[in-house]
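The chain that follows stands alone, in the form predicted alone, written as structure tokens.
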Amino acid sequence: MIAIAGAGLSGLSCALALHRRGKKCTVFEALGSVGGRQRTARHGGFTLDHGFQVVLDSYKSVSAVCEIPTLDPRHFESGAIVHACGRTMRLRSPMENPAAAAFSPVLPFPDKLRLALLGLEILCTPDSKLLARCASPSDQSTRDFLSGRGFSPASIGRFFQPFFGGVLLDNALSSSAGLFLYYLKKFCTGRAWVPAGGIQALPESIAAQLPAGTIRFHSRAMEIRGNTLLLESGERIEFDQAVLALDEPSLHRLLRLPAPPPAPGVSVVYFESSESLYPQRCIVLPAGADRLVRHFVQTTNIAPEFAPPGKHLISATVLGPECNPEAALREIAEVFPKAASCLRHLETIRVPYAVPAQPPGFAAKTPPPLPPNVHACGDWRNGASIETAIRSGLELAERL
């Protein structure tokens, strides 16, 4: 029997592809529903996902997994609303539409060649090189890589730090160089979508294929001895493969390895409206390097079923676990000065632990021993993402 600790993305990719393969598999969740960290809450109506967590075309692994047209994806449009100089400006995909791009006023025009050139470098570059610079000895931060290639700081300030800021949890854009390539490739290659019924959908509909039993909830894994798994409540599980599907501290907690480097945390404030701020299906970049909101979204502009009829559903994402949401409405009300009048904090979810540290070369780290037949998979390895952490469990599930 292979055992499986975790029923995020990773965990259930591996054991999909194990009972497509006839391999009998058991998933042992500490939580009483799947997802890791891909959840969903609702609260009087609204759909509210934990931290603004989307899915892009690009990522080819997803339909490997599940029947994408069944989560009735919602697409975002490309391009993003920029907030900078007192002004709003609009930022379109010069993939999507060249001249828009060429004529829009958020970057420089020396920096939109620099931008084409780099976008048709990484498109001429395969993901696993991309990827391959997170462990070298040369990668660079993100930021040193954008200044070295010439970007101009009104450049770095409108739009890598508000976007790449908000994607990979790092104002600072002190993450690998090689990771924000990889991301850029994917947002240029492919448009943004959500389920309708919020981003825990996905993990849900891998669940849906497994056999009946198969997932156990309430289950958290605690150690290993030999080839026995000890279960908090005491059962003890005897198997002859195991896989940890688990994020880096709880990973190294089951082996008793000392804690790995602190990892970036995010809350998402939410706002509910019955007045609409804007009408586009894109998210709000407000420019700046010490923003406490480093973007926003009218989320219902993109997938009215996430709020109520006639209702609104606005969230900005906050970097760091700790937020304060009357700060957060000042700085909206700064892009849509209606915001201050017609917006009312809702919720405010905190996600202590979001992503893991990726600082540059952060691949090339030693990955914690294991016991023999047990193996571990997750977006720690090899960058955080949907795409990555769905095909780590795949790939391990070939190997076994």
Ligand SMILES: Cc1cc2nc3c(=O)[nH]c(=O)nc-3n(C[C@H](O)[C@H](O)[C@H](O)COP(=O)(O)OP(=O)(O)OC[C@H]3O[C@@H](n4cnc5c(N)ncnc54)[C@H](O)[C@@H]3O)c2cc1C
Given for the second form:
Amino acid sequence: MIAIAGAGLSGLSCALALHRRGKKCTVFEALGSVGGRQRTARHGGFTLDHGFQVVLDSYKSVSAVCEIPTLDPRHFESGAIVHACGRTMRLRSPMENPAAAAFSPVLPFPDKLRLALLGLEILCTPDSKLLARCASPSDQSTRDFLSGRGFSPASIGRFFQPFFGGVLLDNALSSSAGLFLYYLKKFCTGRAWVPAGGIQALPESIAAQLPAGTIRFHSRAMEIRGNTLLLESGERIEFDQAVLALDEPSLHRLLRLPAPPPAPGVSVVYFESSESLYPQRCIVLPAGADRLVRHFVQTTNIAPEFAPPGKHLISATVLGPECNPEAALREIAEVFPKAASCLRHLETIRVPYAVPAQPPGFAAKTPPPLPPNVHACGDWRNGASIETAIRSGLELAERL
Ligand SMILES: Cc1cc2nc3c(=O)[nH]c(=O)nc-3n(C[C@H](O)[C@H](O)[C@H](O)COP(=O)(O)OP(=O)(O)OC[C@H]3O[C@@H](n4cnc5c(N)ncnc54)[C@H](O)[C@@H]3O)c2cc1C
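Show the form predicted in complex with the ligand, please, the one above being the form predicted alone.
Okay, now the whole complex, with that chain kicking things off.
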């Protein structure tokens, strides 16, 4: 029997791939539902994801684990609304609308050329090579990389920092440039979408393909002794092979290793409104490093079913531990003044652990030593994303 600890994307993908190959496995999940960091709550008819999360068309592994159309994907328009120097500007993707992108006032013309050249360069580079850079001693911080390529502080402050600060969950752009380039390519080559049922619908659709009884909930793995997995309940599970598909802090706890480097959390502040703030199906990027709100989006423009009829749902992403809904609302009202009167705070969801620390060269770190017949997968290995989490589970199943 193969015992898998963790029913997040990596553990579920591993279980599904093993099941398809006729291997028997059981998934032990500490909590009462699947999804791990992909969680969706319902609140008075609103669909509230635990963290703003999007799937990209360019994530190839998603279609390997689920039938995407059954998730009713709700697509974003490409680009974003940028708010800088008291002005609201539309930023378009050069891949979708080259003319509009060329005339957009967000980036100065020389930086548009630099971005176009960088885009061409990464389109010609395989994903594996971009990710290999994350393990290289020559990897740099995203900020140093952009400055080294000649991008102006204005472009970094108006576009790269608000957009990729939100993607990498790193306001300072101190994360690996290799990871930034990987994401830039994914955003250039695919549109973002959310399942109509919320982000948790993705792991749930993988779990639904497993035979009944494969997943055991409220079954926290506490220790491994030889070929035995000890659960919190005291139950002992004998295994032939074990897979630890855990987030990095839980993996280190289980293996009795020192805690991994701290990774800042994130909060999502949800507001409801009877009035629409803006009509476009895209996120809004308020420029400036000192912002509380990294980005916000009127989610119902993309997925109207995220709110009861006649209502709009607005989600604002705040990085770090500080999260004051009134301050978040003030920042939204700087972009859309009517927000001050029409938005009502609905709920704030704190995600204390979002993604691992991913500084330059992070992928070179030595993986934790594992006992015999014990294997590990998860998003901590090659950069945190839906794609890498699923792929790590699929690749491990292949090896097993
Ligand atoms: C706020 C936020 C925004 C994000 N945005 C995006 C995005 O837009 N696009 C993107 O591609 N990625 C995004 N990500 C990253 C993506 O969600 C994760 O990389 C991915 O879900 C990780 O999956 P995983 O299986 O590796 O880990 P997890 O989802 O953490 O799964 C680990 C599982 O193990 C369980 N567990 C822990 N300890 C034990 C134990 N001892 N015994 C049994 N079970 C245990 C946990 O309960 C959990 O279910 C975001 C993440 C967050 C948090």
